[in-house]
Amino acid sequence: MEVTAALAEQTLDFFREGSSKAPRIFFAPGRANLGGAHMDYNGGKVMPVALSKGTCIAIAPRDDHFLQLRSAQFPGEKIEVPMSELKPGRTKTWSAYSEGALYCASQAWGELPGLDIFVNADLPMGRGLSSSASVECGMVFAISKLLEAKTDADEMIRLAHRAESEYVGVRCGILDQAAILLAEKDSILLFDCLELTREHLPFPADRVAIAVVDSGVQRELANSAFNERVAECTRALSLLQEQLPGVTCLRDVKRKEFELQRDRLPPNLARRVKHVVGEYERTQVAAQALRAGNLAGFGETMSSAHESLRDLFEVSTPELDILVDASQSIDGCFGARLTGAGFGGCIVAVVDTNSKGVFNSQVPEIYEKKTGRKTEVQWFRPSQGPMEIT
């Protein structure tokens, strides 16, 4: 991809400004989720797609045991720390995602050498496109190649997830890491977060494109209501298990069981469980629609998922709702919904390629008229997972 090559060249130039080493260059994509919202930590199925933008990492061994870490997104800041001091809780800054990946890789594959690392991205941060997981997955992948580790995608998913959950402290599921490390070009991943099965569903990139539109509302995932939603789901599960002992996660709760037990739950917890029950069903319908080439049916599941995220899981914002409504008003838009955890960030839409021009002009125009905020549409096709760029 031309964009990735340009990002790699820029990353190499930046690396050389602070190191005389000869680095290797790696790339990991970001991701958008098209189905299965907030299902990963509830044991459900998710339908993410890797994007053609992401994170480039230039990395080279050092002769000592120090980490030198720099980032184009945080110019003027440089992390210099002995590798032995990388521990969970050491920092809450931007470097925690890279440090966490290095720490977890060392726990699995042995002591790491000193490293010069430069991180660069063309993926916006804090927008629900998994910029943090892109860094973590890219870093774990890079270390696996540097050490020639005998590993596979499943182990790297676990290590990258531990970096986020244990080192950074975000109580997330494995959606983001699985989406990135299992990605294949021009396909959407159907991943079962409980059984860990996966299927790559066809996405006709010659007929439809993926639009991502930024609301401009910043969100800080670790400090947002995300952890609160996880705690609510955990509490709801505990209450339901008193009457449904065979249930191991909310994904196991059937609609009839929920209707019989909903009065035992506080209203807010009942709304959360109703979303999970409905979203698990929607994901099944969405997958079948893609297998059959039914893009309209697939898009309907995206739009109904947004309604559930707005009304039942309560993670949308007025800005995200306006963008979704504006997208759905365009002929040729099959469906739209918020992507990521919510609370700001971006929406994602699946759009007929013949409608890209109208979508490009009208959605930002409607949004600015209603919010006073400017935005623009970014277009993607499904990308492959992490790679080394030579």
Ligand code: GLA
Second form
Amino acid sequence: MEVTAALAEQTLDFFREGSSKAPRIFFAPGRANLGGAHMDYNGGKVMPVALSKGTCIAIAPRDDHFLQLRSAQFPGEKIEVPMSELKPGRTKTWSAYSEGALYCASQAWGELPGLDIFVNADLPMGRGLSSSASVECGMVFAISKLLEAKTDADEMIRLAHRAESEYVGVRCGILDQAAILLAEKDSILLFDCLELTREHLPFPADRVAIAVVDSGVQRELANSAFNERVAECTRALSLLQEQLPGVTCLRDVKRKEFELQRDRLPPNLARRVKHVVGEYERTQVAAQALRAGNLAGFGETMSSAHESLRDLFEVSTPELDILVDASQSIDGCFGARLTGAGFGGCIVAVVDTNSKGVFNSQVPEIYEKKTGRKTEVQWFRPSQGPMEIT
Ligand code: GLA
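With the form predicted on its own done, generate the form predicted in complex with the ligand in the same format.
Once more the chain from above appears, this time first in line as the rest of the complex follows.
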């Protein structure tokens, strides 16, 4: 990947400004989720792809037991701390993602040597493209290679996920970590977050492309709003379990059962559960459509998911809605929806390659007319998971 090679070279240059060691360089992608929004922590299925943008990590062992951590995104800030002092709660700043991954990796694989690390991402932060999981997964992957740890993707998913939930303190599910660590080129991952089963569905990258468009707006308290949705789902589950004792997560709730029980729930919780019930059904339809090569059918599930995220789960914003509407108005756009947690950030669309030009000019133009904000379209094809760059 050309882009990654340029990022790697830049990362190496930055690394050398603060360390005389010879580093190894690793890359982990970001992700966009095309199906199964807010399903991971409800035990449902998700359908992400990895992006060709992500995080480069230059890393080299030191002769002492210190961690020196720097990042291109936080110039001038340098963390220097004994490895033994890494523990949850130590920091809430940018370094928590890397520190959390190092901490969790050392708990699984033993004490880490001192390390000089430089982190450099070409993914925008806080835009729903998993910039944080990209750092965590890249770091766990890099450590597994340095230590020659006997491990597999499933263990690395767990470790990177613990970094986010225990060290950073966001109560996310495992969508992002699974998306990144299990990704395969030119396919959409169908991952069952309860049973942990996976299937790689074909994505016809010669005929269709993935567009990511940034609204440029982020709700300030996006992390706490996200945690609030998780808490609402937990509360709804425990209310439903009073009548449906066999249900272990919201994914288990069938549409009929929901209809019978909905009046027992406060209206906002009923809306959340209705989204989960519908979204679980949609992932089944979407997967079937992809297996059959039916892109129109797949795209429809994306667009109806967006309506559900807007009206029932209430995580969209006016800007995201405008971008989704604009995308859907283009001939050759199969479907569009917000990606990531919502509350701002990006939308993702699946577009016929012949319509890329029109999409490129029209969507930003409509968006600017309606919001006064400028944006541009970024194009992707599904990429592979983490790798070492040699
Ligand atoms: C964020 C979280 C994920 C997932 C999505 C919503 O990206 O990190 O775990 O819950 O939101 O689908």
